Structures are given as C-alpha cells and as structure tokens.
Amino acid sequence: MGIPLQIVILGASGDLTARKLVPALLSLAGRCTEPFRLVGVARRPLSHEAFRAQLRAELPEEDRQAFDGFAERVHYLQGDAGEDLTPLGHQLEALPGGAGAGRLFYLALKPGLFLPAMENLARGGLLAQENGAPWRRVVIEKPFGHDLASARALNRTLQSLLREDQIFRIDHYLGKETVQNLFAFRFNNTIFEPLWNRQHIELVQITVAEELGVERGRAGYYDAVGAMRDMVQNHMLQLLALIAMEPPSSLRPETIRDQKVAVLKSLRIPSGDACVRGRYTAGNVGGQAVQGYLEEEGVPAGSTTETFVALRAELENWRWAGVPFLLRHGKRLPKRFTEVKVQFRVPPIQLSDAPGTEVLADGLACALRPNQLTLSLQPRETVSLGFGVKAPGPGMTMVPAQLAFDYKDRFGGQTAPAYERLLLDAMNGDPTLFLRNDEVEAAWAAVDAIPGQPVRDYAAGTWGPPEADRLFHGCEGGWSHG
C-alpha cells in the first residue's frame, strides 16, 4: 500500500461490522506495512470509547487482547449516510495522513442507502482522486440491485461518481479458499482440464443447502428478495462461472473477469418447468420442531416469497452445449452443505456385472456413474474423486471407491476468512475477486429471464418440493445429499 490508510465503515453499528469486518481487519492489522485507522459511522450516539467497547464485546474471547492493542486506531462518528457527510471529511483530515491517506469506504448499509451514501461522499469531496490525491475506493455489499433494470441504474449512477476501478462490488463467496481453488484446480491439473467439456462431462450440480430459516430478525430483508435473489443470482452463479469459464490467457483481473462474463451471457433456462420454487412449512430439522416460513416473525401474511429454488440451466457455447447445470438452494433442509459435483459420462460399453446398473422406479435400467468429482465448500473444505474398482472374487463386479483431499488435514487449522482476503485485495486495489459492472448485469439478465413459477410447499427437514427431482432426466441420477 505504501501510504497511510483510512478505512471507513458506513453502517458500522450493524451485525456485519461486528461479526465479519472487524475480526478481518484485526487479523490484517498485524500484517499491513502501514498502520491503518478505522472510522465507524452510524446514527447511534456513541463516543469513541463506547464504540470500541461495543466492538470488543462482540469479539471471541481469544481476540480481545489483540483488539486492545488495536483499539486506539478505532474511531467513531455519529452520522447518517443518507445526509451530509462533511463532518466525516473533517475527521479524516485530522487523522494521521489526512488528505494524503488512501481511503477505503465500506458500505455496510441497506441497499436503499447505497446511492444516497455515494452521492453524499461525492458531495463532500471524499471520493475525488484528481490533482494528485491518493486513491479512493468503495466496497459495496450485495444485493446490487433487485433486477436488471435497477442494477443498470445503480451502475450508471456509480460510474457518474467514480471510475470503474474505484468500485469494488463484493461477493464474499469469492473470498473463500475453496472457491478460489476451483480456479486453481481446473487450470493447473492436466489430468482434468482435457476432460472439462461436453464430450466427457454429463452434468454439473451446484448445491447450497441450509438448515437455518430466517432467524435473527432477517425476515424483513429476506422476504423482499427470496432464495433466487439472495443466493442464486450472486453466489451460485459465481460458482457456475468459475466451473464453466474458458481458460484465461493470463491472471490479469480483467482477463479473468472477461471469461466469467462470457459464461453468464451464455446462460439459459430452457423452459418454465426447468425452475422449481418452494417454501418451507412446519417440520423437524436436526431433531428440533420448527415453524413454517409464513409463521416466522416479520414475514407478512400472504407472502409469496420462495425459500427454495432448483434450476436446470444450460450454457449456449461450444464447450458446454447440451450439458445441464443443476442448481439448488434451500432453507430448512436436512443438513447444511455447499458443494459442486461434476458427473462424468459412463463408458460406451459396460463390461462389469449387474451391480454396475440400477433400475429406476419407472423400470429404466441405468448404468451407475462411478466417476464424480466433488468439491465441497462447507462445512468442510474437501475435494474427492469417485471411481469404480473390482470387488474381490470371481466375476467383474464393480464397487465404488474414492480419493479424497481435506484442507484441514493437509494444511492444518482454518483457512483465512473470506472477508479478510477480500478486504486485503480492496486495500491493494486488486479487483480480481470482485464483480465488474457487466458481470452483475449479465447475472441479473439470466435470472430475470426465468419464467415465474408457483411456490410449492415442502416440510422443513425435507429436501424440498418433489418436483425438483424431476429436473434430472433419464439416467442422470439425482440430487446430492452432501
């Protein structure tokens, strides 16, 4: 970074600041060559000392001693991001580095405040980089718009205030070590890259399953967006883009992001019955009785918001034509896991005995699919490859086996939190793991094109509406259960 750094969090009294941003910044504080200052801005009337005490109380016990050494660099300003932010400029001028410091503004705000906050920052001269001023960057949380039209309008306004290279649209999934490994795994292992196409891959599944409902007061936010906008449009389409992108010619940020955009622009949902939406009703999750979505506190009566989405999508490009990408996300499912499963085709002739096939309910005899590559993102970060081996004894009877890799077993401990990696990249001006304007718009265009479907009930603790199982055709198999 090379110059003093000031980090400003607008909306600093929220849950995101205490749970994610401050722990990440605390970890980074000992690694940055230049000490940075943190300024929290929120409407609550707090002193610097009260704000520090509030943040400290939210930290795990093992981090509090480290925070005590960092606390003197933490400051607070009572203010409304939707109103005049001139006092913020005065406070930043008084901190070490003053106007000569690099400034990172993090919008930990409700989406409706993004534009007012940006306009007030610009009006106060806090975003200007002219006349030799050091860098100014803004990190914007999701959701970035609620459809294609609103995302375009937001992009236009932002680009009237900032250059594109100053805007860092964050998707914390891209900071996860295993998500980054999707890229490294594909392009650094020649045993897989030649097989990564329609000739060898039958289908790809992407699942984000959650046991939780809409606890902790999230119902108001969630009911306005639903499963499609909360998870599919951003996190899951980012995973799809990394799985399906063409090899970039270099590791330059724009080269990588160009390839991701090309995938999203080729995404198609073939017809109305290729999308299933659902909503959980009362049931049992992990041995605990839970209420239905419509009974959750804060959910309006008569809500039609979905808590489950399953899609059968296709990519209209040379590499993937005809290969289905099956995406599934739901709340109140039997277990929590996130994974990508790549299912390879079977040999043209089966030379094994009968156990190499299974008979489906409709009488269709199908060859087993022993070759599946599974990349698990949570709760454990693992990579496993399934294959068939001959069982001892006479005959050619095949049984499944696996090769497996576990991040924790190999590297020990926990991988760095996603926000830590992404905040460091934003400080350094590296946009590789952030979303470009056309990338956001391409994802919204794909989601907006999905036809509306009725919201079907499913009991909490089950795997969603049974209609989702019908997205698999013929002998393709079924959804992973983690």
Second form
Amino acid sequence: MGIPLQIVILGASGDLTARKLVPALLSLAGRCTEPFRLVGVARRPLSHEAFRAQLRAELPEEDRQAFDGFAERVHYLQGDAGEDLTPLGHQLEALPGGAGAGRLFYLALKPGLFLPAMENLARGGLLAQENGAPWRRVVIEKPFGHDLASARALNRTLQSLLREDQIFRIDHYLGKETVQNLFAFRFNNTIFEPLWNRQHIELVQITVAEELGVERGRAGYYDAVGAMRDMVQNHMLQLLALIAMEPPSSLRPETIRDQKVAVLKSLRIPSGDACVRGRYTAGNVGGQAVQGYLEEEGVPAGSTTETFVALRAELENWRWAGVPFLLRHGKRLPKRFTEVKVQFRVPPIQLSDAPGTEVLADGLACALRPNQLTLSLQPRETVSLGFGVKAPGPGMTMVPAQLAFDYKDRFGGQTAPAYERLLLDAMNGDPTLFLRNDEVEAAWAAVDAIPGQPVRDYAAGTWGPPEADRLFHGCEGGWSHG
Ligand code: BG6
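Could you switch over to the form predicted in complex with ligand BG6, since the one displayed so far is the form predicted alone?
The next block holds the full complex; its first chain is the one shown before.
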C-alpha cells in the first residue's frame, strides 16, 4: 500500500462495526505491510479506552484475542456526522502519517445522514485530493437512495464533492467469493459459453431465501424499505447482472461495470402479475414458533411493507430475449439458501421411456429437464451440473445424475467474509466490486418500473404466497427448495 493508512468509521456505534467491519480489519491487519489506524466516530461521549472495551465486548468471541493486539491502533472521537467535523481533521493530523496518510471514510450511517456527512467532511477539508496528494476515499453503505430520483440526487451531490474514483458504493454480495465466481466461472470455462443464450437456456432462477425475520432493532429501517428495496434492487440484481452480462474485453473495472450496466438497462418486468409480494404471518421456522411481521417489535400498525418478492423478468437483448429470469427473495422461509439455477432446454425429441415426463394438473405431459447448472452461493458453496444417465436394465429409462464441486472439499472451510475483500479493495483503490453511479441508477430504474402489487400473507416457514408458483408457466417447472 506504500503510505500510512487511516480508516474512519462514521456511525461507529452501529452493529455493522463490531459484526462485520472490525473482524474484517483484524484479519487484514495481519496481512497489510503498513499498520493502519482506525478512528470510530459516534455521538456518545466515550474515551478511547471505553470505546475499545465496548467494541471488544461486541465482537464475535473468536475475534477478541486478535483485537487485544490491535486495540492500541483504535481511536475514538465523539462527533455527529451531521455537524462540523473539523475536530476529526485535527485528530487525523495527530495520528501517524498525519495529512500524508491515505484516508478511507466508511459511512456506516442512517441514509438521511449520508449527504450531511459528506458535506461536513468536504467543509472540513477532509476529502480534498489535490494532484500528488494522498488519496481520500469514501465507502457508502446501502441503501443508496430510495428510488431513481433520490439515487440521482445523491449521486449528483457526491459528484460535486468527489471524483467518481473516490466513491465506493458497497454491495456486500459482490465481496462473496461464490458471487465473484459467477463471473470467473462463466468467463474462464469455454464449455458453457456456446450454450449461454436463449437457444439453449430455457429459464434462469435466482433465490435468496432467509430463515431470519426482521431482526431486533431493524424494524424502523426495514419497514421503510421492504424486500424489494432491501434485497432485490441491489444484491439480487447484481447476481442477475453477473449471470447475464456479456463477456468484458478485459478485467478493467470500467469494462466489467459497463457490461453489468448494459444488462440492468435491458431489464423488463413485463406485466402486473409478473411480480408477487408477500408478508409473513406467525408460523414455524426450523422447529421454532415465530411471530408474524406485523407483531415484530417496532413495525408500525397498518404497515403494508413486503417481506417477500417474486418476479418474472426478461432481458430485452439479443442474447436473452424471451428467456424468463425468475427472482425470489423472502424472509422467514423454511430454509436459508442463495442459489442461481440455470435450466437448459430439453432435447428436441424425447427418445427415452416415460419416466422422463411428468403430468401437470391440467393434463399436460412435460418432459423433465435433465440439464441444470446450479451455483449454490450460501450456505453451501457448490457448483453442480445435472444430467441424465441410462438406468441399468433392458429399457431406455433415464435417471437424474450430477457432477458436483464443493468449495470446502477443494479449499477447506468457509470462504473469507465479504467485507474483508471489499475493505481491502477500497484500501487499494480497486472499484471493480463496487457500484458505479449509472449502475445504481439503472437498478433503481428497473425496480421503479415494477407495478405496485397487493401484499399477500404467507405463514412463516412456508415458501411464500402460492401466487409465486404461478410465475412458472406450463412445463417450466417450479422454484428450487435449495
Ligand atoms: C442485507 C439486508 O443487505 O443483506 C438484510 O439488509 C439481509 O435484510 C442481508 O438479511 C443478507 O445478507 P447475507 O450475506 O446474510 O445473505
């Protein structure tokens, strides 16, 4: 990295700091050649020691010992990101490297504070990056705006204060190894590329299923956004972009992001009934009785916020025209899993015996799809390819078989947490895994265009409202259960 580094977390008392950011920094600290300093800024009056002690207590158990060796590099400043931040400048000057250090400002703030915080950082001279001066970068957490208009306004203000290459809009899904592998897998294996289009792919489905409901203390945030803005607009559209993008001509960040933007701009949700929204009622998840969304602490009476979304989308481009992309996300579903399933077309004629077909309720006989490529992103980290084999015996009866790869068999354990990679990239100034201004806006434009829908109840521990099953047509099959 070359020069000393100072990392500032604005909104350091929130749970993101202890749950994700500091564990990631601890892991990076062991690998960085330049020891970095961390300054937490929050409103409560605390000494450096009291902040360190509080942080230590909130860290995951397994990180506490490593924190003891790091604690002296952690500092605190009582401050309100919405007010004058000159004292922060003074504190940073006094730390090793002073004004000569590279500075990363992490905005772990409520969205309403993004702009005031940026303006105060700018007013305090903290963002200035004159020619030859050390770098200044800002990482902005989601939600980036509430709709296209607010995202545009936020982008405009940011760009009046910073250059685009100083702005790192984070989507933590892009930091996951298995998500990066969607890109790597597609563009480093030629065997799939000739098939990766509407001629050979019948349908793609993407699921992000959670067992969790709205966690304690989150209802205020969640009720204002809902499942569509919390997960679909950002994480799920990123998965879709990676699966559907054209090959970039190089690994340059702009080349890759250009292709993702092109996908997002071609996204269409064709009609009103191609989107289903739901909200969980009381039920049972993983053997535990759980309450309904409306009973969760902090959810306002009469809320109409959705906790489930299923969509049937299309991409209006040469490669994908006519191929449905089915997206589903919900809280309080029976099982936690994130998965992309690519369903290839059936052979043009069916030569094998009857077990290769199923009869639908309306009497239609459908051939089963033997060829599916399943990329399981979490908690299982696997890639599997389904195909049919002839069952031994005199007939020509096909049965399903699989080729499978599991990260843990090849690499051991779980892959590194997303924030670790993203913080490292932000420190190194690599924006590839962060969202560009036009990318965020294209995702909002697609989501804003989805017609409003009634919110249908589903019992916690079920797969969402039955209407979501009807997004599959005819013989296309149904939603994966992970
Ligand atoms: C966050 C959402 O961005 O992603 C949460 O705000 C959601 O509601 C979380 O639970 C899911 O992330 P992961 O990495 O656990 O799949």
